[in-house]
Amino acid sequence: MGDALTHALQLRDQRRPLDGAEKQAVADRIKQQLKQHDATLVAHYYTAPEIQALAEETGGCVSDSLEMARFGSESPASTLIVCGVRFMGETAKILSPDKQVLMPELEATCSLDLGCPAEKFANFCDQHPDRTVVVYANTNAAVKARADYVVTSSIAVDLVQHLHDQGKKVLWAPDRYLGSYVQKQTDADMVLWDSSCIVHEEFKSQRIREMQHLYPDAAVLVHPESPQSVIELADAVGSTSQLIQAARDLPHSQLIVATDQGIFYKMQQQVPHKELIIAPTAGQGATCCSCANCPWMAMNSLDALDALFGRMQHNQIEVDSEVARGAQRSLNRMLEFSARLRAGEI
């Protein structure tokens, strides 16, 4: 993970900020290219506000990884441009094999993906042949191909509860914090892979308690990839989409938010009258790797998106056909379960 993280941080630190006029000029060029190439933008909540705004303005999608997968598979566009991290691009390609899937930066990855290599994960599964394998969406295609189910954080508890009710034991990967949270919520028999998100692992309960002292009337919103000690302080725990919903539903006028600060763009749209406060990372005076902002998500800059159209053949996502078939099975189960859940059938 070290080299990939170092590269992402270097790119972040070297990037020259664009002023307002430059941003508008770049955005206008991108809009023209999208029309020319019959392309649509699929952007995650954690990308930069200007990327999310561009996706909205051009009829694309800004959402969590579950809705990104659904939107991409249903979009009439012949080209999908995924602004997120690599596993999201792979998922889009697997579910839309006949479409061209591009990313501004193919090296944009995820600490959870890096922390769960396919070969080691396969060996782990072989050690527990009696368990149903459930993997988080933040994994590469080969890991998904070995799984029985893929889940996002928005349906993880529901899916594992469903399996537990059927008497099944679960092997979970890769995020140990999310896995522990799901286990506590469902009381399921689970064995957990040991990996974590570099963004959410940096939130610390002591620092959030200090924020609660400074903002005694604020609610605390926490993503379940965070440590248990942080989750215990939360007024609402959930996926990105669930935290945005909680921001709307909670009566508090101030919200301390413990997830990637990219979420502020959509959250503030929903609650323009509320004050959003990013939860601090690490301890006093510490230097963090993410500072509540995924360095790989930050690789999806306007400049990178603008440059993409001059190197489209080099920025395509491809997935081995055999791996794609296996991953498509577990991804389709995710989408089918989600649809039944929304329909009230589960």
Contents of the next structure:
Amino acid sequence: MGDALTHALQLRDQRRPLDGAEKQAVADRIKQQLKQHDATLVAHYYTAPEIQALAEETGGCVSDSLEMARFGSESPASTLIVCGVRFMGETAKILSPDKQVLMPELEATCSLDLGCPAEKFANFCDQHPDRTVVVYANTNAAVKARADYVVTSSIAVDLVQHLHDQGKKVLWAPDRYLGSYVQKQTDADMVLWDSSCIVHEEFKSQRIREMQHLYPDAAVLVHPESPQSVIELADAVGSTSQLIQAARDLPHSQLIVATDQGIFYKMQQQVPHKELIIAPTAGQGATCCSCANCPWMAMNSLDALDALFGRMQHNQIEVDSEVARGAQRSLNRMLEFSARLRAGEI
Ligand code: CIZ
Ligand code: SF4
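Could the form predicted together with (~{Z})-2-methylbut-2-enedioic acid be shown next, to go alongside the form predicted alone?
Now the complete complex, all chains and molecules, led by this one.
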């Protein structure tokens, strides 16, 4: 992970902030290019506010990775520009092989993906042939190809519960915190791969408790990629879309939010009168890799998106066709399960 993380942090530190007029000029240019290339923006909640705003203004999507996958595959546009991290671009290409799929920075990766190399993962699966293999969406296509099911955090508990109810034992990868949260919720028999998200594992329960003393009336919202000790402090635990929903549903007017701060853009739209407070991380200034903002998500800057149109040939996502076939099978199972869940059939 070292080199990929150092590269992302260097880019983040070198970036010159644009002033308001510059931002507007760049955004206008991008809008024109999108039209010219029949392209739509598919952005994750963790990207910068100006990227999310642009996706909204141009009829694209701002969502979690499950919805990004669904939106991309249903979009009539011939080109998808995925503002997120690499596995999201791969998923878009696998589900829409005939579309051109581009990303502003192909090197935008994820510590969970890096922490689960396909070959090692295949060996792990070979050691547990009796288990149903469930992998988190934050994995590369070859890992997905080896899995029975892909899940996102918004359906992980439901899917594992469903498998457990059928008497199945589960092999889970790669996030150990999310895996052990799912295990506790479902009581399923699970073996866990040992990887984590560098952003969420920085949240520390002691510092959040201090925050609770400062804001005694605030509710705490936690993403389940966080350590168990942090999850235990939560008034609501859930995926990004579930946390946005919880922000609406909870009666509290102050919310301490333990997930990537990119989520504040959409969450604040939903609860304009509530005060959103970033949960503290362990890091201090320069010593912190994440500071509640994923350095790889941050590679999706307005500048990088603007520059993309000048080098479209170089920023295409391609996935080996055999790997793509395998991954498509487990991704389709995710989409089907999620559709049945939505329809109340499960
Ligand atoms: O699945 C996603 O979009 C991620 C990475 C987080 C979440 O909980 O939605
Ligand atoms: Fe991966 Fe964590 Fe970044 Fe999400 S926030 S892309 S899980 S490193």
